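Encoded as structure tokens, the following chain is the form predicted together with the partner chain, with no partner shown.
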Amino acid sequence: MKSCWMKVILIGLLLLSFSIGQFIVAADKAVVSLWVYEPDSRNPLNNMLAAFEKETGYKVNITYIPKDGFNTKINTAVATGQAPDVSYLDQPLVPRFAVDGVILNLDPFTKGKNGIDKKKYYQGALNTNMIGGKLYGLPLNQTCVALYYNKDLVPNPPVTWDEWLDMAQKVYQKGKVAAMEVPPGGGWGAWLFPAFVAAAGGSMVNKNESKVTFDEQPGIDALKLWIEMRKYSNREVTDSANAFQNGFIATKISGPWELKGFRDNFPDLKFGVALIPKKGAKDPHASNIGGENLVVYKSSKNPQAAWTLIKYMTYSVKNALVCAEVTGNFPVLLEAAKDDRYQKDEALKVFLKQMETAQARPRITSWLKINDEVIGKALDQALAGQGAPEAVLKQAAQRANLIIKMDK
């Protein structure tokens, strides 16, 4: 009698452990590793991924990485064959990774019942994933820059460059108030520069992206504006930590990722957001586009699961909003951008409008190097007075064209 019960219990236990073992093995088969930037708070992403695991039965192994070290880490991992299945990837890096055969062409996945309708994304953001007509990632978020202005110093934001310069002369107080946080040159300045070139009716490169054009008149005018603005903006003021937030700077070019910090940490600051001023009344209000994509690595053992994950993160309104929130940028799904949080917020509304005229970065493989080492350097030199804008830009254009030629 006793032993019989024991047998039943034993067999029961055996069956139970077997089924648990089966379950674990099944779960083990579909682990997707995902590398992301360290966000302000990890909860939104963790919750989303928990829901994903429940719905699909896949398991996600997420790694949060400091943004500063992200690209170093990704490259080291790729070089040593330790790449994850899925990761964020900064837009300008996608062409290089695609050309080098590191990331997977996703076209086969877009068809069929687990496919997507590409038209549901913002085309500008989606296009940063299109290399040679093929799709290499899904857009995660997008961003652009606009004009922040201090309402106490500037009641009405300038619309044209002339108005902007007028304003500058009025608000400027030596050592106390600066007219504009003039970008310092370098990579950051070079990233902002295209917005000004376009606002003067020009562009950084020609139509088929074979030659740079920033040394033409619009580029020279844009650089001259910065140099002129510098006269009304002491470094002593603009270099100070959080100078705009503390009310010492009248205007500043930056993106939506600053909004939360301004509002949470500087409640006294009265600021507004406006479109970036344009050169003449007839020129367009321009900006530049930025953001990250989600890519699947060629080394992934389970590309189907990886695809399911990136589709899950970007293709539903609910999740697209989470992805936008954790990165401080805008959703790339057209439906998600219609959400109240973007339509009713005064500042975000302006950014969305500015996004319509945002210019994508040239899809040139060495653009990052041209951006930092060529354009950034030229801006630096001109701002430091080491050469006339015309000469400095002309030399930079020669170098950039050479680098583009070397690429091919």
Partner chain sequence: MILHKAGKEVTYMRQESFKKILLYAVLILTTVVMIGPFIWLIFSSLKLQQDMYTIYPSLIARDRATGELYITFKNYLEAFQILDFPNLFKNTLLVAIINTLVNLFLNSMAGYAFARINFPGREKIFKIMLISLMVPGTVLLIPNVLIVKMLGIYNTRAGLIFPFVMSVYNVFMMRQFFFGIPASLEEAARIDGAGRFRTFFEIALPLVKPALVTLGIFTFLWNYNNFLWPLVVLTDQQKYTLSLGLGSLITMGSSKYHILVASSVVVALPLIVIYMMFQKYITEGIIAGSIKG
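Basically, rigid core = biggest C-alpha set you can superpose within 1.5 Å across the two forms. Just so we're clear, the structure is a prediction, and the values are computed from it rather than from any experiment. Positions refer to the first chain, counted from 1. First, how it differs from the form predicted alone.
- Of the two rigid parts that shift between these two forms, one contains residue 317 and the other residue 271.
- The chain behaves as two rigid units between these two forms, and the smaller unit swings by 22° against the larger after C-alpha superposition.
Show the other one: the form predicted alone, since we just had the form predicted together with the partner chain.
Partners and other molecules have been left off, which leaves just the chain.
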């Protein structure tokens, strides 16, 4: 009888040991909740995450959300304490989330065996996550703008502003051919404007991002260029439907999202893509930058697992797959950009080259407001001839600096 009881106790201990072991393993295999935009196809991301789970032992619970309602849903989740571990976040929203203490400072995770070398990212994309010198996310994808030109009108694209203006005078035909699709004001024009300010050797804000500087000489020169190009770009031409595609505009500034439509719908259009002209020989071929980042929320119960996930999606050649098949934009990792999907397309190669000097938007929490309500309106005013560039930009800078001051 004693021997029988001993066997029962031994079996019980073995079962208990097995259960505890199973619990420890299960506890170690953390679950990461991930919120993303709804893509055209879920398969590529689902397959990648399945591979991630197999390689790491972590479990990913993914939620697909339509892009139009994404920011509203994230803000609601944060306000109600129901934020995911990880989500996409539009670049200009990172500063606000960081300052509000919603997302984690990731610098501690970048060190050691599971860390990263920040130099392996495109610096413009990485800088969209740098707030006050600290890293609050990893770039997921990026895009920028470059110069489209009609090869029938412009056999060789301009390199400097002087060449661009010279080209403008040569191709211009009043009411028939416009030299450039001059950017309008408003939010779109204000998003493009920093590329021209940087191409004149300037910046939108000072080094510590405490005040704006777009009213200094580079900004004035950039706005004067737009006004001058308007002289050779009649609105009745540039505002007509598909004017560039139909051969009525020599140059325009836009992004890679135009390529498929040009190629599929306008097969007779002979166009090229070049770097945005710079003011002088020593100035950069600058551009602006757009895209999304991956952030980890402070409320995350599994920050290490969350870090492992965002590193997996951005810090390997898999980033090329994410961008090509899920988000539709360009890789943020220099190594991933060597993927044939980008290197075999001459136009995409130009955009990748342009991305090397793409400027991150100022990491100011109120920048979207300044972009749309201050800079955009100032550009509209100057382009309509309702004030000299110097005066218009000075007034806009005063308003912008007041917003920055009130936001602190």
